[in-house]
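A single chain, nothing else alongside it, follows as C-alpha cells in the form predicted on its own.
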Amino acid sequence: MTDVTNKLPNSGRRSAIKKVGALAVGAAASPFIPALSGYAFGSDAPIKIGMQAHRTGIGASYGRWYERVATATTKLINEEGGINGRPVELIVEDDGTDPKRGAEVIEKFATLHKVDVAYGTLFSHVVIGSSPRAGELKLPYFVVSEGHHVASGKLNRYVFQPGITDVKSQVISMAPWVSQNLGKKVTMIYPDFAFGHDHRDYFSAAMKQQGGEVLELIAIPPTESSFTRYLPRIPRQTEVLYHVMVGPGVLTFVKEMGQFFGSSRPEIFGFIDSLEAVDFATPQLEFLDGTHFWEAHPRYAQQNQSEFDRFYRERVGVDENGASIDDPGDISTYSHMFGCWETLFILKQAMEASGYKSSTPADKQALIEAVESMEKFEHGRNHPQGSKVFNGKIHQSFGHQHISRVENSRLNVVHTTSIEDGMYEPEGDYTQMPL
C-alpha cells in the first residue's frame, strides 16, 4: 500500500500562490520560518521523494519514527515555498525491514511512482540490498543508516548518508573514553549481520589502539527473542560489557542482562540502540543506573539544550524526554531520526544549488556533484544536531557524539566528542565513479 502524504494541492498556479501566501501568515510568527511574501511555487508538478520505510519488520519502531520525522520536515519544507519553488511529495512504500523487498520498493519508486529520488532507509542489509538496484536505475538514494557500507566506498556513486554519522567513525572516537575511564578488558554483544560486523570490527581495532583488548565476541541474531544462553560466555575477567543490540527484542535483552548480573556486574557501555524507543523507567531496568550509553543525539533535553533542538522537538511532537507529545508512554528514537530531518535539509540545499528540475541524467548528475561538493553544515535549525563535516569521496558525514550516564532513569550526557575525534582517512572516491 502507497501512502502519499504532504502533497499540495495540485489545482493550479493561482491556487498554489494563494497557499503559500496563506501558509507565509503563521510562518512569520516564528524567528526560524521566514517570511514568504509574494513568494510563489515555480511549478504545481511536485518533487518526488520515495521514502523506504520499515513500517514492518525488526526495523518497525525506527520506521514509524523515521517517518514521523520525515512527514514533519517535508510538512515544515512545503510552508516555506517547497524545493526550488516547487512542492514536496512525500511517497512512502514499506520494505519489511528486508533487503529483496526494499530492492523492490527501489524499483518500484523508479518505474510506477517516478520519484526524483529514495529516501530513508537505516538498516543495513536493506540499505547494502536496495544499493545495486538503485545504481542501476540511476535513482539518488539517500540514506539515514549508520552502517560503514556507504563510506567504505564499496556501493555506488548514486548512494548518500549525509545526515548522520557511520559506525566506524561513532567507535573510534569513543574508544578512548571508554578505555581510560571504564576499563579495557572487553566483552561484546551485537547483531549477527552488517551493522553489528561494523562494531565488532571497527571498536576490536579501536580498543587495541588503546592497549586494551577484546575477550570475547557474542554475535547474536537480530531476530532473537531470548538471550540468556549466550549470556555465560561473557568471561569473568570483562572490565566493560559492551552491548548494541536491534529488534523487537531489546527490551528482553537488557532485561536478562540485569538477571544475569544481578547485584554485581561490570561496567557496561552500551549502544542506545540496545533502548531505543524503551522507557528507561520500565520495571527491571533499575540496574542501568549507573551505566554508559552512546548518543548521537540525546533523547533527553539537557541543561544546555540549544534552540534549534527545541525547535525540533516541537515540530516533531516530542517533549523533553523524548517521548511522544500525544502520549508519554510512546518513546521515540531520538538518536537516530534526526537524520531524516536533516538528510531532506541536506537534499533541498542540493537540489536548489544544482538547479535541479527533473530527473533528467543531466540534472541528477548536477544534483549528484552538487552534493559531493558540500564540505560543512552549520549548527543551526536545518541542523539541530550539530555542526558536520562531510565527505564527498565517500558520501558521508562526520560530527560530533555524545556518551550518557543513566541516572534515575534519566540519560544525562558526561562528554562529547570532537568531529575530529571521528574521522579516518577515505577507503574510497565514489566521485571517480561514472554517472
The other form holds:
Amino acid sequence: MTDVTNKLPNSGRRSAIKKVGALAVGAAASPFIPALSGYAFGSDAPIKIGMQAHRTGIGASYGRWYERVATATTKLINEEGGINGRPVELIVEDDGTDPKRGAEVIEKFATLHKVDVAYGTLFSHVVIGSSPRAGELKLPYFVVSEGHHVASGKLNRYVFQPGITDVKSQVISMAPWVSQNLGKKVTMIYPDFAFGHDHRDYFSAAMKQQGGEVLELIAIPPTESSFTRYLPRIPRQTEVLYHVMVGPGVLTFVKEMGQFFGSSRPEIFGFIDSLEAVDFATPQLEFLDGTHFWEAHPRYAQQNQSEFDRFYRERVGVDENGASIDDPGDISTYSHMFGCWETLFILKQAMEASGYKSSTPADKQALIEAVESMEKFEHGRNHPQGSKVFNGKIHQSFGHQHISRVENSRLNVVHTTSIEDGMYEPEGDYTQMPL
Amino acid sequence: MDFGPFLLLASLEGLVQAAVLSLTALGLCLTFGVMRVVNVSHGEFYMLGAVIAWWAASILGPKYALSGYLIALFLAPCIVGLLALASERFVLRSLNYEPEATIVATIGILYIIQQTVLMSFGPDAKPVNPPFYFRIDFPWFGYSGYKLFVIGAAIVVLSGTWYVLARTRVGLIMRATQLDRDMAQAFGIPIKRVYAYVFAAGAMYAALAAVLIVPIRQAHYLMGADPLLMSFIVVIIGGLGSVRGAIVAAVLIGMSDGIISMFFSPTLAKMVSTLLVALVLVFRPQGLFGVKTS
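Switching conditions: you have the form predicted on its own, so give me the form predicted in complex with its partner chain.
Then the entire complex follows, led off by the chain already shown.
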C-alpha cells in the first residue's frame, strides 16, 4: 500500500503544526477570547458533528449527560462564531449501547447525514465495534471512552481520544497511592468486557510493581442484576477491595456489597463508574463513608474550585453537588462527561489550524494531521478538568487524576496525581498508518 | 469463606432466585397449559410490574416505603392483569389462539410494552426502597432480611395457587379446560372467559414476582429478557403445562443456579440450565412432569 501522507506537500503539514502551536499559546494566554460577532467568514453551511449517543441500553445514564454536555458545548461554540466561521450542527443518533448498532450509526453518519466527524462514544465495546467501520469510511472518529483501546494502537488512524484519559494511565497513576495508603493485597471486581479487562490487566500489573498483590479477580457479566453470589469469592485476607462497575445494576451492586460486609469491610477503592449518575445520599449507601473513589473531575465542587469548573457547571446545567440544576435527583456522570466538552474544543482548534473547509479527503487528512501534531492542552475554560498532554502517535491524552474520600455522603478530594504519574511507553504509532 | 457458610449463602441466593422464578414460570405455565399459547411477552409483564412498583414508591416517597410497597403489591398485578385481559381480547382471540400466530403476536406485544416503557419511564435503572430494611448478621456474612421475606411470600402465593387449582371450583374448571377443551365446552364451561382470565392471571403472577424482586434489583425497561428465558427453561424442564413440574423445576434451576454460580461461575450455571433443557428435550420431551401427547 502506498503511504498517502508522503504525497502531501510538507509545507501544508508544517504550517498546520505552526497554527496549532500558535493557537495553543493563544488559548493558554487568554482563555476568554471575546466572542466573535456572528460567523466571521466562510460559508454558512454548518460543520456537522455526528454524535453516537447511548440514549438507550445499558449506557443510558451516561448517554443522557454526554448529549447534554455536547449540546451545551456546541451552543457555546456557535455563540462564539462557530468553527472557521461556520456554525456547528450536532446530529445525534442512538446506538443503543450496542456495538452492532454503533457500526450502523457510523455508516449512517457517513452516508446519510454526511457528517464531517463522528464523536462522543463512551462504552468500549461500542467503540471497538464502530472503529473499523469509521476507518473504512475514512470518517474521523473522536471517542470519549476511557478505554485503553485507542492508546493500544490496535484501532486505526481515524480514531482519537484527546478529551479524556485512558484506563491504563488512570490506574498506573493511582496504584502507588492505593498501595501506600490502603493496602497491598487487592481483590478486583470488574465488568467482563474490554473496559473491565483494561482495569484487570493494568491495575494488576501496576500493583505488582508497587510490591502489591492481586488475590482474586472477579469478572461480572455486564448485564448482571444480582451480585451477592460473587461476593463470597473475596478472600478474607483482602486488604483493599477494588471495584469498577457499569450499567443499570451499579446501585444494586453497591447496596449488596454493603449488606454483605456490614461494618467489617476491608478498605474499598472504587472507580466512580460504580456510582456515576447515582446519588451518594441514597439509603443503604452509608456504608461507603470512609471509602475512596477515583474521580477524573470531582463531582462535588471542591474548596479550590477553579473558575473554569464553575463556568463549565453553569453551562452544562450542573450544581455544586454534581446534580442537574433542574432536578437535584438527576445526578450527572461528572467524571466522564467533561470529555465531551474538551473534545469539541480540541476539534475546533484542530479544524481551525488545518483550515478545514469541507469533508473532502484532503481536508480530513489535514485535520487528522493537525490533531496528531497537538502536544498540550492547558487548564482553562476549554479544558476545565485540567491540563493535559497529548500523544499524537497513540491519539491519546494524559492528565491529572483525583482520589476522593466519601465523607458524609460527599466526595472530597484527598490526592491528585501529576500528569507524569500516568505516563507510559506508547505501544503503537498511528502516524505510520496510511490515511 | 469456609464451605459451610459458603453453602448457606449459596442456598439462600438460590432460594430467592427459585422463589421469583417459580412465580414467573407458573404464570407462563398456566397460559401454556390451559390455552396452549406461548406467551413471549411474559417478561414484559414482569418488567411492567417492577415499573409500577417504582412508580408507586416514587409518588409516595421514601418515607412511606411500606405503604408504597403494599399499594404496588395490589396495584401492579391489577394493572398488568387488565392489560393482559385487553391483549387477550383484542389480539389473541382475533387470532383464534393459533400457536404460530400467537407467538408472533406476543412478540409484537413485547415490543409495544417495552418501547412504551422506554418512552415514558426512560432508559435508566431506577431503585425502589424495600418496605423494611434489616440486615441479618450471620457470623460470616450479612444477609438482607427482605430477601427472606421474598422467599416466604412466594411460598404463600404458591400454596394459595395450589389450593385454588386443586380444591376449588375455579381450579376444576381450569383443569377441565386444560384436559379437553371441546369436552369442557360441551359441559357448559365458558371457554373464552376461562382463557381471558387465565391469560390475565399468568401476567399477574409475573407482575407480582417483579414487585417482590424490585427492591432487591432495580426497575429497568430491559429487565424482562432474563426472566422470560429462565421461565421458558423452567417450563420446558418441568413439562409444558404442568404446574407441579414448573414449581419443582423452578426450585431445581434456582438452587442449581445459585450454587453453581457461587462455587464456579454464573456463566457455567447458565450453561448447565441450557444443557438440562437440551437433555430434557432429547430424552424426555414431555418434561419431568408433563403428560405425553400422541
